[in-house]
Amino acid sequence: MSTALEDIFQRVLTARVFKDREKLRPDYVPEELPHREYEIKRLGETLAPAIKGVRPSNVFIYGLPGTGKTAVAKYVLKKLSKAAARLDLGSGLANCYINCKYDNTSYRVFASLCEQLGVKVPFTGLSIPELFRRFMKALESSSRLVIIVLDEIDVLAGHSSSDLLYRLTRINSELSKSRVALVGVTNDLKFTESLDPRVKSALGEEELVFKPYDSDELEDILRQRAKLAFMEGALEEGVIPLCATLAAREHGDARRALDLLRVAGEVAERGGGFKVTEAHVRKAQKELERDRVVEVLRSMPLHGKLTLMAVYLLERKGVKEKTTGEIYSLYKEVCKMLRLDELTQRRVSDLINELDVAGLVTARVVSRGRRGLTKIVKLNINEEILREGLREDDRLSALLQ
């Protein structure tokens, strides 16, 4: 094993593929953002009053994943801060960035905001009112205009922390020396429908919608990043067009295109190669598909996992045509075994439809003649991926033994 590892290390050391692979990471914000000039201009116009210390309107940014929402928000705020510094106004302007996917509770959001304003707070232990009080004190002591970006803000709406949005949209009425402006970013175009009308009107003073990239636009983005990330001559001619085409099929996701190009480079590097080929892109696509399926499995609600487990167990028993009724019967057995309350058959049928949309199963309706219509379900993933996706839950992984 030691010799095998040394061979792997040596291949990576001798490979001449990457110049700086970090330039392909989604959190890297380049000096130029191709095909987002209009969105940059619109957001810049909205936030520009901050240079004079005037609180700009709150902004809500919508768009599918990988359409440049976060990059544009960070880009504009970076330029705004530089402009304020040139005018010697930098001390009166501050930016705070929160990724609500990770800071997904009121406590974590307020704790992160306090930290970014230079106030240390314990990881746990304070009440939300006390934490909010400390955040307010930090704001007032700074006497600044603070622009807060809440990325993936829709995550907060599904938690008890949804009142956080109400607090933040009403915070200026409680401040005397400072001001707060909010930039909300979401992939969910219907997110605001679930908001309190008072929060919705305050949060969405201005709205900006990002359209998906097309194949040509993705190719431009990849060529820009490739110059920064790869050694000269490291990419075969057809690699970038292939990555762009594959990503364009998935709603023009630039993040997906960049991941595909980076992983293709890593596949070539692991082989000790000097050039990334289309074959490396195809292999990278398979690796990313696998990783995405595993992530979907891990993030699924418990009863969605139980429904999928019932489909798998029927398949393992050799049942070729698995109907909704058979799946529900086995689902109830699994719930009983794990001492869990079961859902209704109608709800489990809805979960099967959700699994179908996610691509984990295929559900098709067939005619049984006089017996009417029935839904036949087929599993689309193998046992290895299922095990990896469910291994964090000991109860479910035990059923796979």
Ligand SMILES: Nc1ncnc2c1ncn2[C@@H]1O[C@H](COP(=O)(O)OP(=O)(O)OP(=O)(O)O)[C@@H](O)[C@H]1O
The other form holds:
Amino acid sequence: MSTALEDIFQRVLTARVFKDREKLRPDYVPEELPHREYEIKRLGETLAPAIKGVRPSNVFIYGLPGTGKTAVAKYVLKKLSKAAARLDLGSGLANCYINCKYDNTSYRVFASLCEQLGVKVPFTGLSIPELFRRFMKALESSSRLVIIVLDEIDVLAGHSSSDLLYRLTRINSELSKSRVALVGVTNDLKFTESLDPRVKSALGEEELVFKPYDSDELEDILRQRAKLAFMEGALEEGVIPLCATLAAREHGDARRALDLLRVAGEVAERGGGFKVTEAHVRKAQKELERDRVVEVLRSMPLHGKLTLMAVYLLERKGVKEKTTGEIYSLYKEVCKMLRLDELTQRRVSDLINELDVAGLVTARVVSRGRRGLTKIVKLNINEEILREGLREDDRLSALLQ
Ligand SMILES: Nc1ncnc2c1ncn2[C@@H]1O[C@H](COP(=O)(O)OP(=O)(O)OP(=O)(O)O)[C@@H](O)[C@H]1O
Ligand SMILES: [Mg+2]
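Next up, the form predicted together with this ligand, please; the one we just looked at was the form predicted alone.
Shown next: the complete complex, the earlier chain at its head.
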């Protein structure tokens, strides 16, 4: 074995930063959720009738990413099941949790629901009406109350799956023994606009909005988790406040804060250290940003990357505030160099909006007096990281020498 590898293994073996790294993973639901007492109480109150076998109202939960929606929903359901079990109502109450990002078609949603109700169905091959029939049968096999959480429900919008939501919201009128309550969760605040108004009003019998965490709240969340995940004394004093401040800037995202802390610990451990420092956090932030940019760029169509390339080249020329016109003419040059057909300025302008949504640039419309309105574009990510991301595409790497 090479000595370099041996060195790495040795460092990992001797490093003593983490006690239990898993406690920082996104799917770990802690025993307590600081600063979500109100939301837990509201959701708890809404769903509580279920322990008496009464159908609760449907609930719609909104909030930006990482504001604890999934954690709170899972937490309340777990407590509810426990309470029902204690009251000997356990078999009468069933919870189904669906993450629509993974189960993203009507087929998969119904199949997963059947499975969670104890009915096996094939992965493919049945028609949707047949699946629905089996699901209804599973529901009616005994008299029970079923709470269905549809997390990341926005993924189902638009597709043929909107029919699925319609069916689920109407299902109680077709049931005789059992009852269903729905909890829809989304971070897409525009999602409801695209919904069928009947589905919208049925889903939103109750609504719960999760506000972003501020930096003090994130600090508390991080401290609680750090106690479980790190060895005592492994964190330098400024580490948690720095993670909290950086994540608060990104719309108060607890996932982001926890990721920063975890990766900072990993960076420290790789270095063979016993202490996580603020410098490790800064390094972690860079690593996370790099991963995010590379991931976004991988799934971006070629002309999106070419547009971003034009923004990058202007930035390198020292143009901080770039107009759509400037970007478009550089984009055309890039296309020429690569012998590619160019898109229209209108289309490139749309691509700029997509880059904005992905968080890579910020585009803002400003008034330029008599010359009318212009879109001003600024690069939103570190130049060096962008360069690395663009380089992953062989066609572009030649232009980045
Ligand atoms: N109040 C809290 N206390 C402890 N941990 C929290 C709290 N809020 C969120 N977290 C943690 O932060 C991470 C993100 O939270 P969660 O997955 O619930 O966010 P979300 O609102 O569902 O985000 P998204 O919209 O992206 O799905 C999880 O690891 C979760 O355990
Ligand atoms: Mg979630």
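Values in this document were obtained by computation on a predicted structure and should not be read as measured data. C-alpha atoms forming the largest set that superposes within 1.5 Å between two forms make up the rigid core. Residue numbers count along the first chain shown, from 1.
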{"query": "Per-residue C-alpha change between the two forms, residue 59, threshold 2 Å, rigid core fit", "finding": "no"}
{"query": "Core-superposed comparison between the two forms, residue 300 Cα displacement 2 Å or beyond", "finding": "yes"}
{"query": "Core-aligned C-alpha movement of residue 257 between the two forms, 2 Å or more", "finding": "no"}
{"query": "Shift in Å of the C-alpha at residue 361 between the two forms after core superposition", "finding": "5.0"}
